[in-house]
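One chain is shown next in structure tokens, namely the form predicted on its own.
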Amino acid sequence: MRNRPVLFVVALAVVAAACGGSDGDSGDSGSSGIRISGSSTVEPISATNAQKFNSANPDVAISVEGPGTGDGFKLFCAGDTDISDASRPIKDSEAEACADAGVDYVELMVAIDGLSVVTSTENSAVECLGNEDLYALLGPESIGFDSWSDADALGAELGATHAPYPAAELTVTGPGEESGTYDSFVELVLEDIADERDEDAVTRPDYVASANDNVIVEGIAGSPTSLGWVGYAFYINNADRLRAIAVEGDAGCVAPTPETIADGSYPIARPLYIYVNTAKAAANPAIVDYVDFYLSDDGLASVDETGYVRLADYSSTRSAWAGR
């Protein structure tokens, strides 16, 4: 199922499942929705989860949404929402916000994503770029780059490897800053570099934002000479559209793939979780049952059919929620 395109599962913003057991039979758990909200990146996994979960059990509503992680945080951290899906551990300032409001929770880590730095299919010229090359071309300093060779300059300056870069049109379309994708994506590539060059760690405001990985799937597919980056499972299940630039490190060239991302070669992969409001978990079964289903050989797999990567080893998440 990894080919599925990642549209349809997305598709699924609001779908039913119910309350029954963890080994999918139904319980007596009651009629108490559950409401899933955050990550776009890893609203497929709980989309899926949610559509199998519910033909055993048809008697809950779960609703899966995915405005990003950032807002999903807001929502979660406001006690609007029972669990919220992140591409980014939670920041110091929402679990702040989330003690300030009495939430507790607990972060759960379900998958591992490897970010695709992705252009069309049509653009051949670009092989291989380092973290010196993305920030040339995507960090605070490249604004105004309409070109991908406005970027030699500082590509040179920063002593990337793969400039000079191609006299082609550059068009980027990317995560918006709501997105934990953006976060990573700043954390991974840009920071350092912004850091020693005193400049603020973020990537360059004139590009095509957007919270809506499909909506950048199609920007980048849309111009021959592209540049953004996706979720592993957004590019894996538009690589007839999208060819996958390989990131530089220590090991070299790397492209993504679930070896590479699984075995840490792939230099810019990230962990995925689920965060559960454990009050809300003791007061309604039907959460305790969908996360249950979700840590189960059954809801694991989901991981692998929308294109994501699972842990080589999941009892710590499994301790964890039974700890809670």
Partner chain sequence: MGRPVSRRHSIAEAAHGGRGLSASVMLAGDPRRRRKEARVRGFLFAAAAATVLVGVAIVLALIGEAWNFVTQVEFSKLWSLGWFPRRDFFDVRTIVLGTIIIAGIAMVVATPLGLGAAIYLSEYASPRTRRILKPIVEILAGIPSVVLGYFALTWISPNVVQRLFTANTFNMAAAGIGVGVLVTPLVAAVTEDALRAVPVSLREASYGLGARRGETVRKVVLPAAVSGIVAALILGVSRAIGETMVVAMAAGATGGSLLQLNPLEPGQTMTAAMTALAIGSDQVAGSGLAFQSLFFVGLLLFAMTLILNVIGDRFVRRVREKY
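Cool, the form predicted on its own is there; where's the form predicted together with its partner chain?
Only a single chain is listed, so you will not see partners or other molecules.
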């Protein structure tokens, strides 16, 4: 009994020393891993490709996160990540940040997403909404509207085609400002009207904003008179609990489907991108291999598999990549 404790302490010290030793030995061996972050909308495509790529190249470490497009660019322009997923093009301010940090990149359009305006499957009162309606219900001037009908006056003022609205509780759930889906919604739906009316191009702040997909699904499915917006793949993968509201454009009310998104008749479709750090790609062949795979037929199959819509033609994407 008397010696055992001492042995234990010695063993502990040996373990400590061994760990300390190995720290010194291996040192810095230039990592060949791939770090991808950015849009949670694009994350499923990049992650599916990462998984496929990993099974063919098991030696390459690879990680895919989805904190949001804006957050992704922050990391990307700080040189923290190799590839940034984005559900909108890079903003001027972000491009400046990248330039200041000396991060050169190439922009690759990889898929199309139909921004889907969603409600609960129990909601049968609202079939279609136009941009004016969405502005009245979700725009910067809708702060404090707890009921759909609170937006009646604003809708009428805007000439919204679907006002007045039902006198029912309005619970709004959607992605937060870190998300490219938020930015796209503002850009495609709210911005023009907001500019005309001299308002900030933002949504109302008083809604449940979440980067947690589960919270968004529960929030929208949980109330029969909910309203929110998500990416198309997100909607279609949860179609048993969410219902997409048709969006009114030049061609009338169009519901999001792969066909309407691909042919452009769905009014609020948007391209999805990946941004690749060219210097890191030049230094790390694994990144090149991964992007090559991404743009191959196998890689692009992930676009369909995850519920998004392929571009009609990838030649400009491929030539952008080839000419990096």
